[in-house]
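There is one chain below, alone, in structure tokens, taken in the form predicted alone.
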Amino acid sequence: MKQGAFAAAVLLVAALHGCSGGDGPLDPAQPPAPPPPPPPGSDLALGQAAVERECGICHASRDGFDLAYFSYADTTIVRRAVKHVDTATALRIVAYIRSLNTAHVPAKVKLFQPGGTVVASDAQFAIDLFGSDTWPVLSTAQLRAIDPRVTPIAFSLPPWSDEQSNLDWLPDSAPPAAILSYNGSRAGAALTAYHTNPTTANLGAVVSAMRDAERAGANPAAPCLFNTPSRVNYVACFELRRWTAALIAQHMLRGGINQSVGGEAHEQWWDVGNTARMAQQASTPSAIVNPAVNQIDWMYLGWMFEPGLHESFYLENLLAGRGLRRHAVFVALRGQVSRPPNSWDEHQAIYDDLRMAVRHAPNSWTASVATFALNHLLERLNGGERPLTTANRTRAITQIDGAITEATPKVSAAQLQALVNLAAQVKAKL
């Protein structure tokens, strides 16, 4: 298995790509120019105030961090600023941005792209990871040691800013006042506290409050009420979730954080993609453009930082539908070994992971994939884990039997008999 050094890879990837957009990020082939000498302090103060007042609504971190970090060109900053302020103030904004003490990196490299590169194909993904186009003999610990955040994949994740599409992090609108003011201004107060003291704990408070405001039935402005078709607004939900996602990303970049920040943060990334998915399933599909790409990109972003958190079938079905069957198997089984023990979701999801992995496995992978997943289940059962209810046990048996059915046309008679025997051992332990 080929695994890069995690810290170095993430620093490379995370450091490399209004509201949304900017037409002037630097050419990634060219090193960014050093910032010019700072102008008089009074101009910097006026520029900072203008950024906080006019730009910070959409740019989330409020202080212009992303404009400096992602090397927005002066002309781009001015062009976008003069939509809100006069030219003199726009130039002060440029001066303030250039004075910020942060890295200056190209914006076109995809943010958090695993390994900093995109592999050529689904098969190449497996070859690079395992040394050949096979599912190898692995232990649970060996698979768990493979870090999705540095394992190159065959598709690109979003850049920070793309003014021509919604395939980026920067949203096209700011959170509505009714979201920030809901429930005694819980989200607005949390955001103010975060801006004053940008700790991970304060970020978590913002994310929690925003997620409550976006989906609370008691909030008349909540756009993400998927179970109430008359009230849901998919486009507004997509933009609001993308705004929160961008705030999380900036926090990570600013702090050099290269792992999960916990709480609901990476679930929010997943939910950006889930919004696009739900919109396409609505009786009257919404106007979210690029839904298929947004579903996969954002769900993978959330999954790779929290691989044991989400249901397996959403992302795997999307990946397999794009022809990335080996990626789908990796997601299913890497998720299976990551799920926490003795939780309700774990007792259902680990059996779903088995069936999804077998369903999407290439024929030549199927016996090895099924064997790994069944052995992992047996390992958990031997360790004392059991389905918590009769319904969960019934579902587990259904998924085991379903996996054998899925495997039958793809394996030899001898392989099938071995899988049947192993499945019987698992079911006997339930």
Ligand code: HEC
Second form
Amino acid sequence: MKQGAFAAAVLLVAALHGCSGGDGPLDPAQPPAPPPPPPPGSDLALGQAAVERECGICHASRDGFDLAYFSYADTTIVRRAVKHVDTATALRIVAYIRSLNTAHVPAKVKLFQPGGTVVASDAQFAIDLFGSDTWPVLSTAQLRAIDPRVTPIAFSLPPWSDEQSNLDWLPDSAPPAAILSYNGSRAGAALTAYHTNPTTANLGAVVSAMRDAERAGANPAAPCLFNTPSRVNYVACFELRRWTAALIAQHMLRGGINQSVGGEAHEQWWDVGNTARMAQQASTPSAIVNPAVNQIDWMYLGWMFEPGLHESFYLENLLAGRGLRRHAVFVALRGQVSRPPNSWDEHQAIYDDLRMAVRHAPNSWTASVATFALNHLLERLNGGERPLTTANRTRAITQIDGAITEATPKVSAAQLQALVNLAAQVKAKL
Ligand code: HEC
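The form predicted in complex with heme C is what I want next, because the block you gave corresponds to the form predicted alone; please supply it.
Okay, now the whole complex, with that chain kicking things off.
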């Protein structure tokens, strides 16, 4: 890893934790103090007004927070600003941005990159995490204690802005007026309330309203109606979702928050990736470029803040398809131990996790991976958690049997016998 990237990572971590004022986690409900307003009529006040009018909506920041936080050079700000305003205003914007009292990180920092560093390979990920290229003997509690938000991975997450590609947070466009005004301006009003009082609860209200407006059948301008193909606009949906995602990210960066700000918020990050997935599957091929990388990056971002929330299937298949099988196993099993009791019962998620982990495990990992996942299921069953319906019980058995079938060519005869015995214990409790 390059020295500069390391410094960037350290800085980002410092910034993420900088405002917590002690060892305890920051109270996400506590908004950061706003900067003092510049004197009216001054260059700073004019610069501020220009940012709010000309830049803030696309950048999902209103006040230009990102332009200061990501340490853009004056020349970069001017170069970008003059696409929207005259040179005198661009210079006032620079002066105003310099007056903002934010933390600073390098412009190209990879946002929320776990541990601030990228490991060299799939195997190195495991070696760094477990001490060797194996799935070790772990308890449920030990696996739960491994925090995906700080566990380095072998791929880069997106930076804030990349002028060359769509692999970044910044959307290419502002949210359409018809989204903000939908349903009695629910999203627009929530956004105004958030700007007045930027609490995590008010952010949540914006996220809910945006998610409704982007997919409501009653909204003629909703671009994300995936179940009505004739009305979907994948690119518009992708941009709109990135906009909400970028708003959420800046809320976290402003407050030094590196923990979940609510399931729906991180679901929104996941859904940016899901848009790329849906676009890729569409009968009319869509113009969202870098579909695979976008899916992995955004789904991982959503997953690492809410590891119990998502179905295993998509992210793990993508990771495995990119040669990151150990990462896929980690996502499956770290997801399995994170799911609240009976969550996703209709999908039998914890049983899917078993099967996906076994499917993607490298051969030498398979016996210990299957053993871990089966033991975890046994613990839950012993604790009284069972599928809620007969159909779900049947599906659970299908997934257990499927996992054994998928393990069979990858383990020794003795290992297989032990797995079959353990699987029988699990099934007996179902
Ligand atoms: C129409 C939407 C839009 C508006 C309005 C807008 N920007 Fe941007 N800006 C973008 C996008 C999109 C990018 C990211 C680059 C990309 O993806 O092409 C960006 C990137 C930037 C960057 C970072 C460039 C880099 O080095 O990556 C700066 C600085 C910037 N904008 C400043 C401004 C300023 C200042 C204003 C207001 C005067 C402004 N922008 C208004 C969309 C917008």
